[in-house]
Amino acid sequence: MQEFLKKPGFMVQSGTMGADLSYLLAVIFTVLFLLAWWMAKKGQGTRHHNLIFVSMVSMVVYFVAYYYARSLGVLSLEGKEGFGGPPEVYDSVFMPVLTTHLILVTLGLILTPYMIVEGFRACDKVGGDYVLRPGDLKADPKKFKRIWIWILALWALMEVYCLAMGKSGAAQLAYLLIFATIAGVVGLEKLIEKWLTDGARRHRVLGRITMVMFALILVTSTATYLMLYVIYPVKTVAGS
């Protein structure tokens, strides 16, 4: 996986494989959201729940399977290799950037799944159509209680199972991310209802948020890709 991701890619001449499929499905899953939230404004729920459950569940799959293959892609922390521009931009523009840019899809990571839940939750279905339920939506403190702890327990047997098999660190990093993810999705439940009680409101404040910042990692990766990839291309040397 990680030799095809290095592989030339098909946008511009420096790319690689991975950086323009990951730019190009940035683009593409953007596009879906933004396209979810205007049927939403329209009242097609039916149809805003499709595609959002489709294009939100294949960005999810899609982040950690690409993230995973290259040891999480940060590279913030594989020092200065893949950035040819000088070092006052890379410390200045580029790595802010670059860690904003994780930042949100680390957000979007946890806010994604919760979204999806918390829509099903806050829905009845009226004609065959979703339709908004106004009203206090709260979760049941043993589901939530249960729930945490099958959590707990999953990311103890993966971590052993990483262990017995002698896998990296940077599996063992993933695995905990993933978890951590899935633990932060499950708190955030709680905090929020607190904040807003009535289910309505929360899902369509919180999507409004959710869609702003995705539209926030397409700005965030458009100018990670153009500073490593067309700005700022690492310049090899004829022959090496």
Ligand code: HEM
Contents of the next structure:
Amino acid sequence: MQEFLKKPGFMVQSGTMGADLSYLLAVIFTVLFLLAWWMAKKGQGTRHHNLIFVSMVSMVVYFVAYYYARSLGVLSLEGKEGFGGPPEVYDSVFMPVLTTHLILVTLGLILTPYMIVEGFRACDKVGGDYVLRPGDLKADPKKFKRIWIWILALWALMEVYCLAMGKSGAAQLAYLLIFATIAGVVGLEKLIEKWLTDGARRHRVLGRITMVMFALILVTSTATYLMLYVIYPVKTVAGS
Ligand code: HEM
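Follow the form predicted alone with the form predicted together with protoporphyrin IX containing FE (HEM), if you could.
Expanding to the full complex; the earlier chain stays at the top.
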């Protein structure tokens, strides 16, 4: 896999297969989300739901697989080897853009499952079609507790798995952070419920924020791609 991703790409001369594939998929996913937004604006709730569901789930699977296989963000943050431009540009432009990109991707990975769950909770099926239901949307406090217990149990299971498989402390810490984030988002819902009491309005407001964020992810990934592979590619010395 690693070897395949390092092969020369198909878009620009200095691109790699990994970079080109990831960029192309990022463009495809963003176009699909914006299309889903347009469908929602036209009142096509069910088509919006179907497209969002398929594209968001495949995007999350792709992101996790991609970052796992290439550790792009981590590698780029570690050193300047992959960047062929002047150090001032690396520090004052490349790093801020890449950091913004990684923060947006992280927020996107949190907001996406949240919005999908919120979408189901805020909708009714009327004549086979999803329709946003106006009115207060509040979760039962007992449900909150049950969800937290499930999260705690799943986290404990993962930690036992890590110990049994002899995984590193870093892997255990990563699982702790992931499950703490999920528990945090569930807790945040309590605050969001107070801020945006109407479920349909909550879906529209947070949905638009999510969509704008996905558009910004595309802008920052385009800028990163252009800087790394078009404007400031690393000049390879012949024979090296
Ligand atoms: C990441 C997930 C999602 C995002 C980002 C999202 C985003 C949005 C946005 C931005 C709107 C309002 C469009 C506008 O007026 O500008 C909307 C409307 C809507 N969404 Fe979602 N949505 C998501 C998931 C879902 C899911 C899972 C469902 C159904 C189960 C759903 C059902 C609807 C419906 C029925 C509308 C109303 C369409 C109308 O106005 O008739 N959404 N969504």
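A quick note: this is a predicted structure, and the numbers were derived from the prediction, not measured. Residue numbers count along the first chain shown, from 1.
- Both Ala223 and Tyr114 are assigned to a single rigid part for the movement between the two forms, based on which superposition fits each C-alpha better.
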